[in-house]
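One chain follows as structure tokens, the form predicted alone.
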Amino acid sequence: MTYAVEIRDLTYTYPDGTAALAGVDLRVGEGTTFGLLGANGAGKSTLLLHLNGLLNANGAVAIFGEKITRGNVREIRRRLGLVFQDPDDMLFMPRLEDDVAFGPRNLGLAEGEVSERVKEALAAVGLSGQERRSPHHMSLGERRRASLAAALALRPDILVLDEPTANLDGRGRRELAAVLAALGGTQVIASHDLGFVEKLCSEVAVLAAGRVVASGPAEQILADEPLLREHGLV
């Protein structure tokens, strides 16, 4: 079975000596909305940024069973669209269509194609209209959805995102979980959200000091309480 994303055994270590990741094993299946759970400085933000190679560590990540290397790296970020938990990481042009666009505009796409992904990123995201509006003069929710926005230009295969409700109010919240469950396909969120990645998700793994504690059936892993008590999830 190819599965959308796999990891075998992967160890990182920051360069300060900080262990991040102790020979982590996961796979998320083709379709699955996956949530990846724990609490601050579990390690998921780590992991994540391993999915499209921004980080390079002992084992092995596959995305629909290539395995990541210098050689289609690209490719890979191509087709995995990871969303960072501070939009400003993602949105820094004086207008919104011009964040959206910078994507496929780093593809080569011709100028028509770009129009018509922002154009639809957009739509996707409840941000219709707002391509001439500054980023920085919109809610926080409201960029939260910008950033999603600029990952979906590039039609990725799988959306990852990380702590996407950090600091969001109940609305915000609301709105984006709509977005993303009528988005479907495969995504991967990471957080300590436990309402939402209930309402989102089917498969769910804990992962604490770097290692994956449990995993299944996200109606299974959330109602096992002490599980999550133990870990500093409730």
Given for the second form:
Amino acid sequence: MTYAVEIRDLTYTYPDGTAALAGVDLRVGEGTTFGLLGANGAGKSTLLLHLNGLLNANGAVAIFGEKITRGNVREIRRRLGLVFQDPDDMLFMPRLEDDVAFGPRNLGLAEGEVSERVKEALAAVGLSGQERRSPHHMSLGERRRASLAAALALRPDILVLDEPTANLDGRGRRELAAVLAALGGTQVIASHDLGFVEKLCSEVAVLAAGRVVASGPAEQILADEPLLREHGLV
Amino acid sequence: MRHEFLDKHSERAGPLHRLDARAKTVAVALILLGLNVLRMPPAWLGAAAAGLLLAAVIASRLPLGYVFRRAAVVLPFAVIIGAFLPFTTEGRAVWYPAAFGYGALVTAEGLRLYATVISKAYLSLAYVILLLATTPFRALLRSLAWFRVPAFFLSLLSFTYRYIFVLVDEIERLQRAWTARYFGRRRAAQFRALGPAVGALFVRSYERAERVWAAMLSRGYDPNAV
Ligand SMILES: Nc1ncnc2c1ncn2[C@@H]1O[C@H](COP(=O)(O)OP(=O)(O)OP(=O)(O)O)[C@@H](O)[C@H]1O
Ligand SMILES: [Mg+2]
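Now show me the form predicted together with the partner chain, since the one above was the form predicted alone.
Following is the full complex, with the preceding chain placed first.
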């Protein structure tokens, strides 16, 4: 069986000597909504940056059974949509439509196809009709959904989100949860928001100090209070 | 964040907005050439350029202050860089300032040249701002590509356009954090804190720019293509 994401013994040390990942093993099946739990500094963001080759995994990461190489990294970035923790890192154009069109234009699609994708992605996140707004004037909840649309416009096979609910209020979280639930497909959600993960994810892994310390069905892990407490999640 | 983009007004529907970007690029290039090719252009040429600019801004319904106030950012540079001109140009002496036993001769021709240099710089920038305010940046880049401007130069321009907001954002954030804790007076202490603040600005902008770059790569940006 090929997994959507398969990680074997991934280690990573930042240039300043911080050992962020210390031997991570992880498998995400196709069609699974996967929650990656971990306290601040556990290594979630670092792990996600390896999934589309932004940090070099030296063959420790395979996407749909293919190890990431120089040759296939562009194709993998198209198939795996990464939504960054801070939406402002993804939104840098004066108009929302240009931000969402950025990916499709990089694919070299014709303008007609590009605008179709923009429309589709904005509709999926509930931002239809806001094409001409400046992302910098939108609320955080809207920017979160805008950055999600920017990733969706590439029609990825796997959606990877880094702390999608950080700083969102109750309504923002509900709206985002509804959008993600409606999208379906394979999703990896890194978070320490247990309620959000419980609502969306069928499988969960707990990351602590750069290692996976537990993984399994969501009901089982999320019910294990001593485990969650030990790793700073409750 | 409340910063504005360079081509903020470029989506309006004025007569200049409708013009083909290539035509506007050529027109502005010719005007800049005309303004700057002569060392000492006749006064009527400067007046004509200024009049044409004013007419264009009004016809495009751009806010007057937007073009004319922004163009003023070049003045300090022009004033400082040209400051030696009144002293080094030969001509009729009008003033002989002396200080500490040294003296220098200021000539009428020198003063005229100085004024000309400052006006040229101001008008040139104002025309470029007019071009940006009536042409979406993407259209401008496309027209430059049509004129065979090298791809490297175009990438440079588009990066400046995309990344300038990173710097502006970080400046705004720092400024806000700064004013939130500023209680007046104690100027010296403020200035002492300025060094670390500017340092933080550069480190943060740099790290932010790296994350923006990573986000761009994630969405299929190919640094080797244009
Ligand atoms: N650019 C960097 N240089 C050096 N160390 C870093 C860098 N980025 C992260 N780290 C360190 O690596 C470790 C893992 O960080 P990471 O950002 O992956 O954690 P995280 O689980 O995403 O945390 P958070 O919930 O706060 O986002 C931390 O100890 C962090 O200090
Ligand atoms: Mg993180």
